[in-house]
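Just one chain follows, in the form predicted on its own, and it is written as structure tokens.
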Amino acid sequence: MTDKTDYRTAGTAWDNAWKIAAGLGFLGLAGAGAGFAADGQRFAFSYLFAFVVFLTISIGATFFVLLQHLTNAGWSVTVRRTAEFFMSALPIFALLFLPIAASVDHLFPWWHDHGAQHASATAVEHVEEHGPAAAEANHVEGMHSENAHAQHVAGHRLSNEEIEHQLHAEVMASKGWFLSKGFFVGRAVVYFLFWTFLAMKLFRNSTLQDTTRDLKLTNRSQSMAPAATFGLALTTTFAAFDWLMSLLPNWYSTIFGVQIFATTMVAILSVLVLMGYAMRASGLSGKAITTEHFHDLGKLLFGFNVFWAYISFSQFFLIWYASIPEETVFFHLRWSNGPWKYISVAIVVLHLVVPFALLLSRNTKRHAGQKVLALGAALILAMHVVEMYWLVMPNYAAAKGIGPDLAGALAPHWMDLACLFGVGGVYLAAVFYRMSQHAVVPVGDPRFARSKRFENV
């Protein structure tokens, strides 16, 4: 294989995937509108899950760049690239999240929360008859006590129903202030104007220094690094509390965004092995990306997965220890809600213990083509996406009143294809056409010959 020199995507099959891609996600948005005409609740869960599967990726290839500067990377120069590509189009989101704001009503019970209004009318009404010792008693009692159905408060009783109602109204007071209109709309805003920020200085940083060899945009990029990582965690675990977290708003974690972190990281990863691979295989990376970056990818790959597992069981495992009604409420949903049972246990199986089996070994990192990493990569990758269906769509069961064991608690529809295909579509043409216009490696960057000479030790 002769080495590239310019390393554009003119004249190759690469120079038209943004206009597929644009097609598809044109058809995919026509079939979510019509599913949103016939059933505008489903399409909300359906398009917010697209939403968050591609929103992921992006924020990912921000931490992985991000990431690189704040370590002087060398090595990994040559693959920075497709990453800057993947986070060039993070401001393509917020376009994209109009449908989310416009459907707010339907996906956020807290939007127009009658249930909690009802519920704290009903708790005030209890402690003007009994007084404040009362429903104090009463909130122990209904805790901790198994006859639940009928709690003696001062000589009332109260049904299982009143206490659910009261416990619910006293979560949802002091979550008022976080989860007001207002605010909301606000958080998203500030979120957008930071991720587009940061997303178009570094790319212009960086393709910018193709044609100048200016060793200052380098120096500034990683100037910027540790403040923009830190902005950068702040508003992802943010959003993950308002766009995801929230659709259960009784529930709360306090590992969650780090867990979203990790998801974020595990599947841009596995996007750079395979863009990386497809780039190689065609041509257009020519020698530029080699055996040893796959093998440093793989490395990472394999890392952040285990890294995903332990958040996530940490998770799990306190919520149950501790097994606080508040907490326990969104396990409850995707274990003892029907089929979610076996997604649940098909997340275990496939996001870990296949891909470590596959990428635990060295020669797999390195030989055969690589043909068993990117097996590995397609594997989480796909897994991420059936992660991010487990997040939001058991919700959709939970607002629809279908009940434990019931078939319909998964059902999964059309408009989750569509949906998957219209997000998709949009932000891959935007990818695709960014990396239309540049070359698919940084090579003004000065340590570009240096990553071409990488090897490991």
Second form
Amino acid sequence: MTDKTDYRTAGTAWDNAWKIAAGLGFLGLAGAGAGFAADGQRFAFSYLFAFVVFLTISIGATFFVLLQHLTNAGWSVTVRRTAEFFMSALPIFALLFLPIAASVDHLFPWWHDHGAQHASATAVEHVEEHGPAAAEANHVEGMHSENAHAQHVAGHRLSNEEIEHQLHAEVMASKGWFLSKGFFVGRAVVYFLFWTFLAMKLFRNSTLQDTTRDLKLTNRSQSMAPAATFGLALTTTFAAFDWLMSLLPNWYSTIFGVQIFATTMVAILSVLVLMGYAMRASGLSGKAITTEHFHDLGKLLFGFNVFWAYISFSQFFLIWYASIPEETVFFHLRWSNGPWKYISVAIVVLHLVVPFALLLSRNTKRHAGQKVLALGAALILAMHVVEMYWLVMPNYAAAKGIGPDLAGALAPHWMDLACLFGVGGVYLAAVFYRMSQHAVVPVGDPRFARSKRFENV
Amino acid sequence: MSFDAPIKAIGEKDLVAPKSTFKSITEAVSRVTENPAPKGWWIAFLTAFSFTGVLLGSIGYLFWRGVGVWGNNSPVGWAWDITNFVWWVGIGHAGTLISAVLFLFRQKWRTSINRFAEAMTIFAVICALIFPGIHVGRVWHAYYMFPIPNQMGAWPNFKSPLLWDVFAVGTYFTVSSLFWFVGLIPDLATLRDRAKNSLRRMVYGFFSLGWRGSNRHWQNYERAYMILAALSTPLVLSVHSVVSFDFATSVEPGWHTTIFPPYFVAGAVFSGFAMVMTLLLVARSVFKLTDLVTITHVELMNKIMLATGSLVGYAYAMEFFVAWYSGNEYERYVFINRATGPYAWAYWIMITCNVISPQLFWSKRLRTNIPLSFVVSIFINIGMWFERFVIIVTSLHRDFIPSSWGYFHPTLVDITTYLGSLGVFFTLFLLFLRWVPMIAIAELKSILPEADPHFGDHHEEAHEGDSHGEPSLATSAEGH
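The structure above corresponds to the form predicted on its own; please provide the structure of the form predicted in complex with its partner chain.
Everything in the complex follows now, all chains and molecules, and the chain you saw is the first one.
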């Protein structure tokens, strides 16, 4: 294969990639649509899983681009455009979010005024059992759940389940305004508006420079990067809280936003390695993406993968060590002796241990055509998909009332795959379409020549 | 001009004053150790040394009377002792970050400040190590912290983060010292070669390990440096993560929260940079090193402080938000009590110093302002001390039941012990300034244009033509 010197996809197989992706996406969405009609609850979880798989890649791409501008990086210029393509399709997730908005009822236990319902239900029971006077007495004593509980034990023994029910209701009622329909939707709108603005602005600054060579565009991206990083960090955190953490509305973890940030970086870096590999193999990137870029991307992938492990471990370890029931519930669903435990172990081994060994050596990042590096990146990307499945799906079993120790807790469904193809197809079609419209490296960047020539010394 | 020459139009700058040469760098750095000490140095040194005496006196009194001489009480069992420990360990982190992480990220500007920061790391860790040793009460049992085989069959609790701390900080001290010393070897040889008397020649000759600057020496040196950098990088994360485990593995509201490990690391780097800034601004003007430590360095360090300060602010906000979101009344209470309770003054000092004051550095004019940088760096040093104080004392002082509520008042001994640890730090630091090259001479030279193999190669410049801020049409320049 001869090297392209214009860095354009015209006349290569890449030019039609978006059509293939769109075709697959259409098939996937058709399947998912049929699933939606057949089993709305399963569809909801399958779709959310597929949605976060690709959303994290796209947000990761945006973080990557911002980090390059934030640090005025020169080395990464030739691979930055690939990240920009993956970033540029971020707005499409606003559309892809619609099926989630349509099935929030299935996904989020708090959506149907859970707390209020429980609270009123308990109150009614209470009044029925003890008459209005007892309920009044409770109220006077401050209505702490413990007080209520003590009263119950003295009079009529409440089952553990009922107590839990009531505690749950109180907690949910106390954060009702945050986990409320209007605010939830309002927040989502804010995230998508911000992400759309960011992705379009950064992409335009970069592609415009291909022809204008205007240095001001570099300055503009560099000067917006710090505030944009702030905004992206906050929106990503709260999106993670809204769409993933609140699946289990009683559970909380302060590190959760950082954890999702780590997954976005790991995802995009493995994508960049694989895309670079494919582009080089087909000659599309010419001589612009060199061994040095693979070496650096490999180092970053290795580093962020360890960072991801560090954050994930911190979350697990602190919750395990303190063993507070409100917090352990998350890992109870995933580490109990049941099918999910195998997935958890697989994530530790195949997302951390094996890639660690594959990517540690300088040789694997520089030699043998980066085959080992690409293998490591592919493994990490595959495990990224598994990790997102692991984050979302145990909640489906919980919603169905299937205990985590039962074989049925992990029940893969054809809809998982349909949604993965549906969301992935649409997203990648948008990415590859953008790719067919622009040079695949930022030829107008003032640091372009430097990036092509830099060496790891 | 070399290929990597800064493109001024997109904000790239020279890393040292353009007139610097190999010779001027060696001169500027070496002369500090060769000329007689200025009078100011002696005043500072004797003051610091007196405070070292104050520390010894305070510790002696503590050993004589017991920890009752501190303000620690029940429920506030940990107070200034552990606050000081965490503060000092944190300060050390900037050194490791600059020398290891910035090295791996090819941040060449680090060469002007890394030696300085690494020395600070070691001295800060020495100060930190004093406190766990003396806070145990029965100090003659301090060796229980180490897993030493003994006839009583008594072993430390390996499940306790306090023990991991011993290992983590011990490893950190060892690796940091090695890293610092390896980096020093070529520069010590420079001092040896310049020595004008035989004692100096012998001492520097001893410590420069027979360095001759041969090609083989440099190859081994660079490999060792790279390996030590790679070993130090996980230490940047691990040490303060383990320190955070001291708190976060408990079930204490205010201590137990999952964000603690990365939050402590960010805070450590933040406070370390502030301390580097404080010391560096004084040293560069006293010893006339403004050509080597330029306003660009000050600006870049301020940017890192803005970033890490904001990360710390993010962590404060997450803690507060999730304490509320958890619905747990004790969690909620601890945070509301922090902000509005009897220690609200400490909390708002922390927020003002750590979160608000670095936000000034959004402005380019302010972050290149030396006096302001100095003031903000002092603010951050204070704020980060208060952060640890707030975490430790406010979480403890109101236990789960109101009968276990109290308030902590520092005693005179608390204060003298803390001031004394500053004395130790500055004593060691001032000795370092006088006897060791405070800027990495050999490393700094490597970023001069002269160090480029193509230095003076004018043909290349004409061909590539990107050094004028006029990007070349790379596709044609490469001549595919």
